[in-house]
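Single chain ahead, written as structure tokens, the form predicted alone.
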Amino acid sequence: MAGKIRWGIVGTGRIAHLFAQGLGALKDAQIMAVSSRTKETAEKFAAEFGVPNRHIGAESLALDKDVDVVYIATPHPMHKDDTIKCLKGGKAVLCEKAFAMNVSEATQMIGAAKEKGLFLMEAMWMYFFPAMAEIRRFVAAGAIGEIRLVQANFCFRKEWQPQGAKLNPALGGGALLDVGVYNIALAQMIYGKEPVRISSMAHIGQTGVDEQSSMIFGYEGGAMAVLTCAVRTETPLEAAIYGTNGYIKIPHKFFQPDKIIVKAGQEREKEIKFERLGNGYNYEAAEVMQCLREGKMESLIMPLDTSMAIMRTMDSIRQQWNLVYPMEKN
């Protein structure tokens, strides 16, 4: 892959509007080919992304020989169906986040890429922002000591749309799986391993899915991680990680971070800001490009064992919730 990697977009929704707007930022990037559940939308996209490729479904586009790797843009109960059709189709894959609807659908998307041999990775672009880079590098050089609390909250309030996907069990609403898997994504890449222990409480709401909840998570030594998400309810997006020698602060929106700021030891608190290439989704695309240039079947920064951890997390947290989606009741 010397030359452009091609990309297809299975979805035509906000997000993958987003991606490929961030596409636009790396020159060694070219979008082939998009599908939708209809001609008209695929129509639309490609006519805004300059796409020349058009296609109903992922099924069809996974035969596109134009395209080298897909970013699957779909709601969160089609992520494991349309993951597979493309690593059928001899596509790697980047699977938006949340990676799967429990842990069961993750296990048989990572089954087939190794079966496949193909690349796959889930879709967490906080990860690959400069700050949060910066924060990793931090916390394995012991500038704050030994970490012992991470605190975020990513919780706003959605207007009032039970057939939408915030608020539609049928389309994975609620949430956990929307906006609480990176308040849990931080915690897993701060402690690098899951909580032993996890006490949650959720509201869940007439539509049936979590409306708003609080997660406490314990881990062997005592430290620990607190956290809340919500799509009913606004707080500010901020996340902090406190170590005993000191601790990070991620003042506004921690999932998409350009600042930080930091106190370690006897230092006084200092202010880090970072430039954004792009609209900051160029960072795990870039990351799947490399990745595929060095012929890896899974990223170093989000392997496939994270998703997996944050998935078991997840499954652990609804069932204490008694929370189960229409499709897992089959």
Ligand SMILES: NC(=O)c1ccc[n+]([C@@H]2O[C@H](COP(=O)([O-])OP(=O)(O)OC[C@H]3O[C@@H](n4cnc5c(N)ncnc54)[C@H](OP(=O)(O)O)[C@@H]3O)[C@@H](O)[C@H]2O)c1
Second form
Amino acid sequence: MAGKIRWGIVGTGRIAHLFAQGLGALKDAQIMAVSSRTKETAEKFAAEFGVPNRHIGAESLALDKDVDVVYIATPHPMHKDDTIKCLKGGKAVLCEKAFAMNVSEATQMIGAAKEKGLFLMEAMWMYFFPAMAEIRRFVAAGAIGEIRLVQANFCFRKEWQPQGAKLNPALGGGALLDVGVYNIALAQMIYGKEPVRISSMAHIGQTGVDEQSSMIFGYEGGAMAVLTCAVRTETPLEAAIYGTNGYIKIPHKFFQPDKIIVKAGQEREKEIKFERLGNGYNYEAAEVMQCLREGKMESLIMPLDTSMAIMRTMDSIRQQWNLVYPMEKN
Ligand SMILES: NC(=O)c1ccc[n+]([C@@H]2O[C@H](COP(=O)([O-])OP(=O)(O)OC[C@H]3O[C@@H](n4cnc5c(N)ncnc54)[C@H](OP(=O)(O)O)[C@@H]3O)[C@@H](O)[C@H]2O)c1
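Since the one above is the form predicted alone, can you give the form predicted together with the named molecule too?
Below: every chain and molecule of the assembly, starting with the one above.
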């Protein structure tokens, strides 16, 4: 794929704005189209970012000949249909987290990508920060020994809006799919495998979704992950990785790290800082564009098997809580 890579964006909410700003940091990216549920919001977004083509709905954008790759920025229950529509229209897709509502939906999305021979990736932007690449290098090199424990907290307090996306079951509300997914993605990245045991407890609030939860994962050989997520309780958003020969701390906000603290062996703690280019969303977009230029159908950093592993883990946690979303009941 030579020349600029032409993006389309589905949805005009908060993250769509941030992602569009992130694309602004990439010289070889161009936003060619946006789709919204209404003409007015599509036009407003298009005017803000200088987007030439406007659509109502993903189906229309999927057929836009000026678009190479579509970024899906709708609430999680719409990810499956929006992704499949775009793949069927012949577009590569970057789909926001949570990738889907459950394993069944994720399987359908991946099946559609394979059938069409098109690129698909979950927008797990955390994985693409330079600090995360450095953490992967440290861990792979054995700098902190064998990993025994991963800890992560992703808890914030959203005001009480039962109809909003954070608490409304019809919009896939709840902390697990919204932010717990980052904790699980971190554990998955560090261990490179799924837990063999999961214990968890959630507070299911008035709207029927998980307002907060804690999870303990067990891996073969006794390694563990201890993870907490919430949408009605605030904590520092910190993580740490502990090995037999040291540790790595990832300070607030661990999912978009600009610095890490490493203690390897007998050495003192060392702080390593990273320069951030753009607003951080550009890193995942750059990976997508690199993959497209190389003709890849998946990212090696965020492959579809990893999305499936995270999804299986989230399904099994929800099963422990008996949390079934309305769109899953029939
Ligand atoms: N990577 C990250 O850092 C990050 C951060 C926040 C969120 N996310 C993920 O991105 C997705 C969107 O989150 P957001 O915070 O941008 O949400 P948001 O501000 O509520 O925006 C979602 C957009 O989706 C469209 N939409 C389509 N059907 C909808 C429906 N039934 N109800 C509400 N909106 C609908 C709307 O755009 P139109 O009005 O144009 O149709 C809306 O503006 C979620 O899956 C979330 O988990 C990722």
